[in-house]
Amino acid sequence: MGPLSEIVPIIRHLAAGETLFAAGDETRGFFMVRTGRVRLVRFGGDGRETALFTAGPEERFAEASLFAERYHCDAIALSEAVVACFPKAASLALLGDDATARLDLTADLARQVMTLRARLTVRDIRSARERVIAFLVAEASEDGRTIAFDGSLRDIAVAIGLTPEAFYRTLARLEAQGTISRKTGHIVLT
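Could you put down the structure of only this chain, in the form predicted on its own?
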């Protein structure tokens, strides 16, 4: 946890589906998931959901809120979750005083930017089959074949810009073709 241990967070317990904050709410700080999963989303005028980020245990989110007056998206618990809110004033004071805290935040934000750029590249692929394969290759563990996930397949579909139905059909075809095998919690490229 590093320098954040100097800040006393406000702990929130969320039910699955509960909104932590909504676009337009006044910012009060950034968050870290202790348990569960929280998705950051935006909703278009047509109601279509765009997933921006899904945070799991020990992942921070909404860091940009330290430099904004209002949240730019919604944060919704995907499961029961416990989150720590690091108040804005205390966080900014720590960042102003502690070089390690600044470097830690900068490194985390850089990793998020790299992940988002990779996801944008995948979302630009027109073919659902090729998009899914590109995502699986990008997310594979060190063995180059195993993709572990602790969320739902729907979460992955939303992240790569496919409807859940199109994603499920594509996975079924890839499995029937012998390109992948599926087990609970992971997919293996064969």
The other form holds:
Number of protein chains: 2
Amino acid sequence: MGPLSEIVPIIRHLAAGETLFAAGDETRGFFMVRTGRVRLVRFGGDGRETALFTAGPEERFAEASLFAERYHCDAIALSEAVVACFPKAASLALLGDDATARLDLTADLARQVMTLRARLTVRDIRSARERVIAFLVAEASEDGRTIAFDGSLRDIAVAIGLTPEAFYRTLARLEAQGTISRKTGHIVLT
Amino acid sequence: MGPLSEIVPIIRHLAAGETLFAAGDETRGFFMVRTGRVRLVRFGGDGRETALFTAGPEERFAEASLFAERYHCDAIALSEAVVACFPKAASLALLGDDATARLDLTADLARQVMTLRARLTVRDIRSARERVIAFLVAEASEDGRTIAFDGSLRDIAVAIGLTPEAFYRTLARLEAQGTISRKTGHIVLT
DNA sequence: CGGGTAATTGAATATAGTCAAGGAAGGTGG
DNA sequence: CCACCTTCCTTGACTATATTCAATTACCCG
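For comparison with the form predicted on its own, please write out the form predicted together with another copy of the chain.
Once more the chain from above appears, this time first in line as the rest of the complex follows.
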């Protein structure tokens, strides 16, 4: 997982609903979800809750806290969860000392920016059909035709902002039209 | 504009439709749009074109190319455009020499990741009403109530993935219900 | 003024969402 | 090895909601 593997993270177990940090707290570092899900929320003046981001397994969150004094949102476990904490001091020290570490983190963030922008662009497409095709093209491997996926179709549906039903239907239609063909674990553009 | 202001960029003028770089080209560096719009696209085997990202004025793109050998999409000017090119060698050298520059760039990318994830989360909300409220809460300034905006409401509508009409209607309804109040240039949550 | 864009509202439509129900697949325990 | 359970996948029918098309008003800038 890059440069930060040199840091031994602190493992924390969270109960469902437990708060990891709250807005206004001094920043302690950033985190990675091991299991479960953690939601970042901001509370409006009236107590209204707005989700900023939900981190699932292997996803990092609060990276920007390395460069801020205080957290500006709350982190709450949605379910029972295990998170790895990368302390601010150790992370910054590593970034200051080790050129490789620095570039690795920077490169990783640059890649994230790229993929996030691509995902956001996919979301701009209203038509389910076109959105699915855009996703498939974006995810296609080297040959530009094959899309391999590890998880379930459900997960993909949610990732591109469609209900599973709408996604299933769209895939079925694309297959019927001969635009794609499906085998277990991967889809091929034709 | 952060650490990279120390680099004197190369200014390029592009005609509408002109290609800045193509997939497979050796990476030369990253870019910032000065005027016009540049679209990053990937071509499917059949010539189908899928947009990955569209960069407008003051937006950077292809930052990740600093850490890659070759571009993996095409950059094409949508309209006549002026772009600033930050050469790879100079950028990496600066990152290698100057600790402040490194942290600055990393911090900037971390912030981008944060805001992009927040935007993506807003898009997950189906209801126009709830999406607009989430956007307002996320954009609210210090006091958590006031949202100032420079551009047009249209631009906001597009940014959160709604048609201008849907956005106007939603704002009108929120105002009628007393959830918000509007004055020229800013909105207040009540 | 006048031209252009933004803002606003109305009405009809289309499309994805929702609810529902059945089948397939995979895993667990007897 | 089978029964059972859970989750995913699939399809159908209906609905809700945002989009689309359209027409009017407000606003800014030359």
